[in-house]
Every structure is written in C-alpha cells, then in structure tokens.
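Given as structure tokens, the chain that follows is alone and in the form predicted on its own.
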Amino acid sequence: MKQDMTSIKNLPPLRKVLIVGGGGRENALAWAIAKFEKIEKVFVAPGNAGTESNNSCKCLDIEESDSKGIKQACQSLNVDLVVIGGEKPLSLGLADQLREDGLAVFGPGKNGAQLEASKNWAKELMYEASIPTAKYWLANSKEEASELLKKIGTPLVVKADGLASGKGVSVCNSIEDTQASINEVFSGKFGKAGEKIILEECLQGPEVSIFAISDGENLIILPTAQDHKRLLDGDKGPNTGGMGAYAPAKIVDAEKLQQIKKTILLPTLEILKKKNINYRGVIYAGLMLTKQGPKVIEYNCRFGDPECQALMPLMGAELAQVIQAAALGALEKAPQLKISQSISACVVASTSGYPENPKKGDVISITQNKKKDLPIQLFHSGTKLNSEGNLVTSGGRVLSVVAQGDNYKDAFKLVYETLKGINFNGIYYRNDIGYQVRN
C-alpha cells in the first residue's frame, strides 16, 4: 500500500536499506548509511569484495538489471528503503517500478533520469528555463554534424547523446579532430547511446561538481567537489569515469554557490515540476566557472563516481534520514544533517588498459597503515573473491582510496602514502589529482 505522505509526522522507522550497484559509489553510500545508528542491515545489488568489511553491509547476488529480482528481495527482507546508485536501471525506470510497489526509492523515476540519459532532452530543458549552458547543435547522422561543423568553423565538444559510462564526450582542439569525435561516434562505438551526437561551443574556466538532494519540492545542497575525468598526469589522455576528486572545492565560495542555487539549481527543480516530473534523488550539475559566469556542462541524475567516495566521509550519520526523507517526499522532517569542516581527498586505482580494455583477475595486495584512527577509507569499484578466495580485480577501477585532512595538502599526503601499500599487476593511478589545490 503506497504512504499517504500528508498522514506522517515522523520519518518512518529506518532499520533495513537495499542500495543498488556494485561500484566505488555504492561501496561508499553503504559506508555512510551504515553509521546511522538504528540501521540493522544495508544490502547491495550486488555489491562487491568490499562490501562486507562492514559488518552491517551485505551483499545480494542480484544484478543491478534484475529488476524482477531486486523487487522480490525488497519484499522478502522487508527493506524501508531503496537507493538506486547508478545511471542505467534509472534511466530504465527502476525507481518507477519500484515505487509502483509502494516502495521509498532514492533516485528519479524515468521521466526525470532524462536529465542524463539524453543530452539533448537536458539542453532543451536548460533552454526553456534559461539556465546558462553553452550553444549547441544537435545532429542525426555523421553527414548532418560534418555539415554542422563546416558552417561553424572552430573546433568543438562532441558528446553522444545517450549513456556511455562517462566516455562519450571528446573537448576537441581542431576542426580536425572534431571530425575524427564525429566519425568514431557514428562508427557505433557508444551503441544506441551514439545514434545522435551533440555538437557545442568550447566553454573555458575550471570545471566543478554541484550536488542537490531533491525531494520533488525543496533542496539540501552538499558540499562542492571536483572531479579529474582524464586518464593521465596533466589533464591529458582520454576521458574516463573518473580517475579522482576532492571535497569541497574552494573555487566555489558561499556567495558564488548562492549564485548557482539561484541560477541553475532552483531553475531546474522547477522546470522538472512544471514538466510534472517529481524529482526524488540527486541533482548532479557538472559546471564549468566562465568569465560569463557559472555554466552547465551537463547534469547527472545520480551522485558522481568517485567524488562521492570523496563526499560520503564529510557527511553526518544523519545522512540516512535525509536520503529516507527525500525519497518520500518530505525533506522538511530531516534531521539537519552535519557535514565535517575536513577536506577530503580521493585518488583511484585503476588497471592496466583502462579506460579501452581493462585488465582484469589479477590478486590484489593490500598493507594497511599500523597506525589506528587514521581518517582513511579504502572503497572498492571493480574487485571480487575468486574460487581459492583471493582479492582479485574485476573492472576497469578497481579502489578509491581516500583521506581527509585539515588542509588539502595534508589529505592528499595521506592518500598517496596510503597508495604504496596497495599492489596489483598493471595498477595505475594519477599523481597529480588536487594539483589544483595541494600546493
């Protein structure tokens, strides 16, 4: 029976979480909400190696596209709570048929995951409600772009319209290798996601990551981070889901993130509201700081991988009750959540032929530091348990490692110290992320 939200005083009780994923995001969203002291059990679908070293997490042997089989085990544990973790079962309407059951799903349903999973529905979304975003240009076919292009006549950004797990976007230098963004789009390698490509202007200035928790009707915004999308040292090399990220980012102060509210976050609640579309989940906005002002590079419609491994450690136990009460509808009966005043630092390990062709099942080794109470936290992305039990990889990135600090140099000391006693064959990881901050 679906909860009449008008009947509810107090936030429903909170004892059993199921978090949909398997990735260094989920790994760190069961982190944080186990520490809700009345939570007894955080399951994952399907979690991963890491997952269990948290006595309170469990993992369930259920795909993230097994929607079927999430909504049984919602029932069959008797689970208050749903977080969906990842862009994909969004954007296929997990949250919808889960809330049809009468289920709390943190995550939007798939009316409002359109936000990321097509790049041209979120442009014409930021038109109509005149949210700051770079020019754009859609196209149908290679003809149509190279055509586009030739009229244009500067280099541009190709994105492919659909979901590519973060590679689909190319910041070109040159017409020509524009050209060569628009033929490898349309020569299939991003699937269905690739049948049409965006075409935009160059924006420049630094780039940052904004997240809102929505309930449909209000916002709680958590602190800023920045994210380091290319394979290697420098900013070079190709995109990548995310090679690192700190939190917060001190480019944004108090007075220009009231300017985003106003401009970009607030606008987007309510354009999703006027299209009767009841938002539940995380507004990510992906903003590039213009001489123009803060601009919308895109949006995501769930929390970012890895700058929540970076933001999940600033956050208060009380974390739980705000993601429950957004998923019902009443963030006005959360508990004011507490965030440290630490910095937080992210890098992550990946493995030898990441992002293209990744590597996978060789043994990992990992030295913790002696040392008790460090504010480190190691979460796991692409690891599981082989058949003699060893930790092995089983993805592209394989661990987040992360560590807060009173200050930015300090944090990220204690990541890469903490990096040294991680080893596995062909392990990769950047030495340069919060270069932008550390010095």
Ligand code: AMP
Second form
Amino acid sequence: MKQDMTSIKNLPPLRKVLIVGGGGRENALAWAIAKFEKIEKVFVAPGNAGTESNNSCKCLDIEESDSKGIKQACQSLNVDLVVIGGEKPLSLGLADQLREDGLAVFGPGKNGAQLEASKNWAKELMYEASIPTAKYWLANSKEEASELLKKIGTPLVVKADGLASGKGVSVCNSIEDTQASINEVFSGKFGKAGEKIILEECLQGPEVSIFAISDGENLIILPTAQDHKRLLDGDKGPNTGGMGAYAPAKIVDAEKLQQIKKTILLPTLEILKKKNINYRGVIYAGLMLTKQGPKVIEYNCRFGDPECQALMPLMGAELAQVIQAAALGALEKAPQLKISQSISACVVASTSGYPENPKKGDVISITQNKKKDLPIQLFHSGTKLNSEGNLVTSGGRVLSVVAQGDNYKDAFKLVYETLKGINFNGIYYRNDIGYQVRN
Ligand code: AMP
Ligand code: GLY
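With the form predicted on its own already on screen, would you show the form predicted in complex with the ligand?
Let's see the whole complex now, leading with the same chain.
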C-alpha cells in the first residue's frame, strides 16, 4: 500500500493488519482492530496464548526484535497496515525500515521515538517549545551529577537517560538517597541507557496519562487514563510497568483537557513538525497535575500498558481505520471515532516475584463468568501454551481483566468478581485499583 495519500480520496482497503509485540497492549489492540467488519486477519508477531482466542487473530512466530522477519512477513502476507506496539522496536527504527518498503505503519520512526528513548532529548524539546515540565539538569558522569546535587542541595528525581523498562527512575526523599541513586545508575546496571542521567526537581500532584493519535499534522485525543505504577496497595512498593488502570480519568474534566491540548499536546506536535519529524503514531504524555497546572513527567511513543487494555473497549470499530489513516498521514480521511461514554476498568494479575524475579511456568486456570454478554474482556500478556498444551505463565504480568460499567464502582466490581475465577500459583493483584474513584 502507498503511504502517501495526498492524491487519494478515500482510505484504501483494510483487510490484513500486522501488530508487532506480544503483551497485553498488543492483545487488546488486535482485539479492537479485529472488530472492524472488513478485517480478514490480524497477525500478531509474536503475540501470546490469548491472541488466537479471537478467530480473526493469528500469532506469527517472529520476535519483535526480528526486523528482517517482520519485513518478510509484511510482504508475503500482503498486509495493509502495520501497528508497532512497543518502544523498543520503535526506538530501533523498525517503522522507518518498514516504510522504506512502502508499508503503512502506525508508530513513529527512530527520530520521533526519541520522545521516549532519550529523556534528555525530550527535555530539550519541551524547553524549546515552552511545554510545562519539571526543571532538570543533565549529567554525563557520576562526578558531574554529584557536583550538581551538592549545588542544588535538595532531594531530586534521578532518571537514566535511555530506555530501562520503567526501572530507570528513582524519586528520592533525601540527599543521601539521591546520591545512592546516582551511584546506581552509573554502576552500569542500565547499560547504555545509564551513560547519561537526568536530575529533576520533584513535582507534587496526581498523575494522569493522556493519549493522542497523530498523523504528523493533526491529533485525535483519546479518553484520559489513570495508571497505577506501584506494585502494592496504597501506591507502595517498587515501580512496575503498571498494575491496573481506568478510563476516563475523572480528575481531568473537559476544560482541563482543553488546557492540556493547548499547552502540551499541540505544542508537542508543532515542535516535532519544526524538527521535520513526521510523527505518525501515539503521543502519550504522562502528566502531573501540579498546583501550577499540568506538567509533563515523561513522554512515551506508544500506547501505555495496561492503559491500552482499559481504553480499547471504549473505541468504536472504526478505530482500525483511524489508525490506518494516521499511518497514511491522512487523519482527515478517517471516519469519526465513536467513543463510548462508559467507564472502563482494568486490573493486572501478575506472578509472584514480579517485577524483579517473575516466576514462570505455572498452570493458569480460568473459570469464566457464566452469565452471557457481560462487558468483560480478558487480555493476555505473559502467557503461553506448554508442551502439554496447558496455558502457563510466561512473564511477570500475566493477564489483564477489563470490564465496563456505567460508573467506576460497577466496572471495578465486575473486574474483581472475574478475578476470583482466575488462578495460578502465586497469583498477585492489587485490591485497590481505582481507589481514587470507586467510593
Ligand atoms: P517515568 O518513568 O519518567 O514515568 O517515571 C516513573 C514515575 O516516577 C512517574 O510515574 C512518577 O510517579 C515519578 N516521577 C517521575 N518524574 C517525577 C518528577 N519530576 N517529580 C515527581 N515524580 C516523578
Ligand atoms: N503503564 C505505563 C507504561 O506503559 O509506560
């Protein structure tokens, strides 16, 4: 399929889609895209044991790091659209490589993916465009960072510059803690990602995730979502990829969303354009709502996981065409995206030992709720079928249970009831996801 739409009136056919990735986010994306009536097949490379529970979806035995394999599959399967789920392949330039073959790709190229792949790059961009964010300092060595800390004289947030699977950030409460975190990043623990660090002032306030679909010129803003990054109830314990989410986030009303669009999302798109970056994919802004207004904590260059699992059930079947249009740089040719007014809630079940040492290989049993037509989805993340054909755990985050309701309480009630029917050795989930809105 041609990627340039300037001379084409309508969107081209959309029958076959390839999604790159194997987590809960990709499982949810495949499910949502397969809802579009013209879809014949959604291939997921590599997918997981949940992928093929949808008849329209098929796993491909290709890892997301295997760019050559993915390129070949796109050609031999004649796919109309590629959706790249995660930041790793995006930051390595998979989208650029596929676009070279003339494919329609949803996901930024290597240049745009720097929004997430280099915290320093993203900070410079925000400063240049006057986008509100925490004050920061860059350091290239332990000595430089320690010197800066001495001069600043307050506890700071310490961030490895590069991708560290959500583990490269420490919010420190004391100078000693800050120094220890600086030492840790420069110990080599994060490899190349930790060769530079960002020190940031510590902001206060509730956090919220904002998602916009960009075609390089225009944006469509999706419902806001609330992630829960810490492992334990009460937002305690270590940071994880995310233990649960809900959408929309009550804390952002229509007026605040307009403010966020004006002060953060549109300036982000404008500065990307100014840098000649044709950004076709998701701009995910992690915000802190401070007393001085919303500020960017971080950008990601893809959907959040598990926010995506909560968001997808709210989207109409035309989402597939909206994503296709964004990939083609032609959002104006997409149908109007219908978004349900329901509340969507998601809780992640993980293995014991997650996030440090997830235990794998335990058999999973799932008892489905017998009542038909309940608005419940079960998205798989770290699951696979073992040699005996049993469903077993194969990663830290195992399943996302998602449900919708007219209000937060009902949606979460359905999620937690459904979780009672799921079991594996060492299953763990937070019991307080949505505590902000449930009562
Ligand atoms: P990040 O990976 O950049 O999203 O950071 C992980 C978490 O660290 C965020 O979700 C925040 O809870 C926290 N964090 C990051 N930067 C700051 C900051 N400047 N002030 C306060 N908390 C922060
Ligand atoms: N849930 C946070 C993330 O996907 O980065």
